[in-house]
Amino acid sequence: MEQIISVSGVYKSYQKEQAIKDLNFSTKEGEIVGLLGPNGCGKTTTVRLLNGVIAAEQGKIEVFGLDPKEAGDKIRLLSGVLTESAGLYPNLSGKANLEFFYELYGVEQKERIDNLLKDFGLWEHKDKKVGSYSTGMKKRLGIAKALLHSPRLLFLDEPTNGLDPEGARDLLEYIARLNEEKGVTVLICTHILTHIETLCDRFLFMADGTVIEEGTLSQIEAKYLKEFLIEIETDITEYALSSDLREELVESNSNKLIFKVKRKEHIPDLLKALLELGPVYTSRILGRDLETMYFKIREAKK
């Protein structure tokens, strides 16, 4: 699989303040990678470096095998970028904005403008000035602009900010579909972890201008989750449990029992023992979500 982005030993400062320091990561073709971290950790600066908008002071960056410092224009023709500002013109209509970028990118299929406006629910508003758009409408037009020239790589900086839950869901579903059908590589920067937990193939965790951890959710879980809490929906009461099961029990209420086990491999044995005592309706592992993993990583790296 072709490597699309490669970042090695990169540093960038603003007025003597270090924004990026010893940044290292890579992405492969067709991946959706989440670049995660709090506001101010360097996510937006990273996107700007990758697009050649600003230059690193030290280190090596390649996007499609090109140096953004020397070939920024070519990289931007192969990439789509959605930033928080979206780079739209407020005094032009939604359609006129896309027509402007259509000419700029040299897109050959003009019907793509109409298709994107329809895809993102903006067809009825296409002739209104963008300055009158809601935050969510501007965000949707921004991603339509980013997709106008059918890019091979998408940089999405806080794409769900300003969107209502339904709008955020629709946008992320569109990104997933675009990745699956067109093989578009996506780097998505966000601090809202619940939105992208099931979207991304892999995650990069940033703090203070550098990547402090990376991997799939399973890899992160295996490294940082040292014990497992299992919530069981059942009619079995605490008093029906054997002494061994009571030792693993941490909480009991009217229809749920929560057990703690040291290894994931012990969960089937726990369920088997419970099924011998009565019905088990549901079971789920608690505390293995992306947000929990994020805070475990932050704590471990202090």
Given for the second form:
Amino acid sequence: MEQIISVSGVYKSYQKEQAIKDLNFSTKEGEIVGLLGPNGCGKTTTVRLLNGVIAAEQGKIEVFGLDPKEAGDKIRLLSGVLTESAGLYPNLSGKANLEFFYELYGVEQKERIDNLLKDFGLWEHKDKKVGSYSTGMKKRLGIAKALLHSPRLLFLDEPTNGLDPEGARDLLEYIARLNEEKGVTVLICTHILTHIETLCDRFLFMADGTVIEEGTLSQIEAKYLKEFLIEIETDITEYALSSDLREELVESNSNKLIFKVKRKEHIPDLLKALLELGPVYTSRILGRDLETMYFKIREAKK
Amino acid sequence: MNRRAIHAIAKKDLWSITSNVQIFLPIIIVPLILLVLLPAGLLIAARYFDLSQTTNMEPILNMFAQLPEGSLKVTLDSFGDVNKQMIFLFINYFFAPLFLLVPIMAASLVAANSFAGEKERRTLESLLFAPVDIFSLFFGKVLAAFILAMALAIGGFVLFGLVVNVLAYPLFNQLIFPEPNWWVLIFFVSPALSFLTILFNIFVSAKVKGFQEANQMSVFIVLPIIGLVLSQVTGALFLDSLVLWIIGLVALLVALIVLWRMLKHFDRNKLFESQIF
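Can I get the form predicted together with its partner chain as well, since the one above is the form predicted alone?
Full complex below, order starting with the chain above.
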């Protein structure tokens, strides 16, 4: 896969405050990457630097092999951005907003606006002023705006903020489909980690203006999960366990046993031993979700 | 330059202004007062009162005496009545600087709303994220303000002409408006001063944080026009065609210098950092 974003040794400050320091990462074409971190860690600044709307003081940035400082317009033509505030004109209708950005982005497919309004469930509301839209509707229109010119790279800043669970699910499904069918590369900045856990191929964890960790969820898990808690749904009681198994048991309650093992490779042996004692209905590793990983990384990098 | 983007920005800005009562109302009210109510009041009053007998008219009467020989003097002498002469002078000369306030106020309000208004609506960020060069964004905004200012100038001129000629005809039995200086005023001074006002206000608008702040700064443009009004009334300056050509040329020259400096220093990154953070 071709490298689409490459950032090395980038620094950026605003009014003497260091927003970005020694930022390094890269993204390949077709990836969905989650950019995670607390407020003020530099996620939005990173998106702005990549689009050339602000300039780095030091370091090298390449997007589609182009320098955002020199070829910002070319990069912006190939990428779509959803900003946190959606950036829509409240006194224009939803359709008029899209028509305006259609002209700015030089789009040539007349049916594009209508299709996007339908795709995002806004067709019925297309003639209403955006000022009267709900937060979720504004967010959906903002994403439709970002997709108007069929970008190859999509930057989404808090895309599910303000969306109800169904809206968030529909949007994430749309992004996944867009990535799968059109090969669009996506960079998502968000706080709602549960929303993107299964969507993203890879995650970049930021703190204090730099990437402190990166990788797939399993790579991060291998690095930060030092012991595994396995929850077993079973009829086996604590008393039926052998002394070896009892040593690994950390919790027992109705129909559920929780064991702690040091290595992932021990899990099959544990399950085999349990199956010899009785039925096992389900088993799952606890504490391996993105949110837990996020806090483990934050703790480790303190 | 991206002509499609310039057109889209100008169209969107014009729509935003005309649908915003806070901005559009003063743009409409000022010409109605200056170019309809004021001349109508003056002409109706002139039918019943002798204006030359009104107090504080001495400087104006002195000006008559000092007028150089020429077509204006001939025209004024042909009326043979000081009251008519004063109406003629008021309409064709004293109203000229007042008239200039119309396009300048419109240009100033629209231009002040340009970047500062986008910032207030939190739309500037998405505008700067568009693949449009900063000069096209800038010229789109200039074009919107210029179109509106000139539409008001020409519309105001036609309206003023209609009101004046309809109300003055019973007194003069002829059309008294416009004198040749108005053609210079409409087609040279108004565009030049509007252009300068727009550039100044867009420059300010790109620096300040909100529309109100940007609009307050526009007083720097309006003040010299008030000065012109006073200079006319006191007889210090007579706005004939030559003076208007000079004013227009100075305005155009200053505007071109401002434009040259703005094009040199207008920068997407600077604009983004000064407005978004």
